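Just the one chain here, the form predicted on its own, laid out as structure tokens.
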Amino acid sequence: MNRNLETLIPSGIRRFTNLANATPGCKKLTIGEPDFDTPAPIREAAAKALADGLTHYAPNRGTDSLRKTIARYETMRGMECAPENILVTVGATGALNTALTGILNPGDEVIIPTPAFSLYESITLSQGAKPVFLDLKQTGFQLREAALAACITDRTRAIILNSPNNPTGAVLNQDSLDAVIRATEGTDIYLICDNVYAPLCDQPIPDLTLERSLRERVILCQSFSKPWSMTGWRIGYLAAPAWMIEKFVLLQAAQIAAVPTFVQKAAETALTVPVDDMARDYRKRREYVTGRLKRMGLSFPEPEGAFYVFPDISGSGMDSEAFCTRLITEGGVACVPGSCFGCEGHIRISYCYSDQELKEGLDRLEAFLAKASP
């Protein structure tokens, strides 16, 4: 057995979701899965692809037509790239796994600003590398050059940048990205940009993938899951220098062979489908949820993207694990402990649920807080 597997633990998000599923009547605000159906044009494109017999192996790197479409899409948004810069993956999870597995050797270090999605740590550990956590809670969930530079050693191989952030919804501002540029100038440190929530932002956001000077060190991990409500389709992509893609495609060929051909045809259509309506609904839900939390007296970093809020529950006198466990068993609503993201004293609330589910879940949270107050 691979000894590195002994360092891995189950997803806290799934653990608390499973606990909620096992609790009769419990409302879930745990999973970051859009409640919208995949838009009809995308589903129709998949159905047509199946009817046309697109059920055979796709190229390991993805179909030519999808990679050309992705390259055009990314170029239009400002990241100049060509089809040879694209690798089609099994969601952003596949993109992150391929990127980190492809660049890491045992003993390498990966800087992970926290709070952070636990997958980054899991993949790093699975490669025998070391996660180095950089706490952003004390700096308003933004990066500072001195703190980042203090984490960098001669073993640092990569920095993972997730913006908008899961679990806070915070967006790294230009000062944060400038800090990354200055701290890594003249190094060979890779900058892995997990931008899966960016298409759902209110407006264009600062983005290192648009920096021409960083082109040889930036790896973009992207997914169709969140913007187009395609979580079950399992498709995403990597955008990176062509020489790097040539290596990554060999790794992916050994792992999954290729993403299903008819799914790739549906993804081509997805890139032509606007997400404005879904983004507008998420904004309305965000305003409702944040308004309710403020009236409950809870503070949180103001979410600017994604579909999460990260309220501070330290005033309850409980750690986040105990709080979320009692919230399920006594309050009948499930959230995710901040400890699952490397940030104690907070919980994550997902607002990609229906208006009715959000109202009932928040009603139960408010009642629990009133009862559990120290």
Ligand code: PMP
The other form holds:
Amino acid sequence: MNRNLETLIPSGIRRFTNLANATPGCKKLTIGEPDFDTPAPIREAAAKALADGLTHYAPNRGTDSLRKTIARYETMRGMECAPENILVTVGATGALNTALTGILNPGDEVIIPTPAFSLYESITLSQGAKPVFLDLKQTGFQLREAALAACITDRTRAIILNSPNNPTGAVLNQDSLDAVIRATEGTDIYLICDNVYAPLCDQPIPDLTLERSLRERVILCQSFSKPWSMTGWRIGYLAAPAWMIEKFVLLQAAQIAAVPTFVQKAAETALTVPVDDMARDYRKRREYVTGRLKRMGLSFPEPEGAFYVFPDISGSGMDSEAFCTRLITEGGVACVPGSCFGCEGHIRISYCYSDQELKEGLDRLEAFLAKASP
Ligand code: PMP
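Switching forms now, from the form predicted on its own to the form predicted in complex with the named molecule, please provide the structure.
Every chain and every other molecule in the complex is listed next, the one we just looked at coming first.
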């Protein structure tokens, strides 16, 4: 076996979801995917593509028409792109895998600001590279130049930036991005921007992919999963300098050959479907959940996007695993421990649920807190 695999551990999210499933009547607030159906025009486009016989291999880099549509979409958003800058991938998971596998050699270092989605660590370890965690809890969940500079060594190959963030929902402010620019000026450190939740923001947010001066170092990892509720379709993309894409295509050819042709056709339609209604619903839910948590006396980094809130439960006297285990078994509601994201003292609450389910889940959390407080 590949020895690097020995460093990988199963996702804690799955473990807690399994415990919740095995507990009769338990309400789950754990899920990290939209509860909406994929919009009808996208499903219809896939059905038509199948009826039209689009069932053969696509080019390794993605179909010409989808790459053109993505390049136009990104250029309109402000990241000037040509089809040569785009690689169609198996979700953002595929984009992150190809990007990291494509740039890392054993012993290289990747700076991962935490709390963070666990995939970054797993992919880094699978390459025999070293994750270097930068704890953002100390700095209000924002980046500071000195702290970032202290993590940089001559082995640093990349920094991963995820805004809005999973699990906090926090958005990196302009000062954070300026800190990244200053700390990496004159280096060849890649800036991997995992922007999967950005299209669901109802107003523009600071974004390094829009910085022209960084174009040679920025790799955008994007997905159709979240904005168009397409998690099961497995499609996303990577935008990067053309010379890098030429290398990544060879890697993708070896890994997956290509993304299914009819799925790519449906994704073209997705880029024409507005997501404002879903963004509005997520905002309403976010306001409801944050209002309830504040009334319970919990504090949390202010969420401005994604579909998570990350309250501080350290006042309970329990660590996040113990808290979530008891919350399931005694409180009848499941959340994900902050430890799964490299951040103790917090839990992740997802609000990808109906108003009624959210109300019931939060009622149970409130009752549990009242009983469990020291
Ligand atoms: N990045 C982040 C921050 C995520 O939360 C997820 C999914 N939970 C992904 C990437 C991967 O998404 P997908 O592969 O479905 O595009």
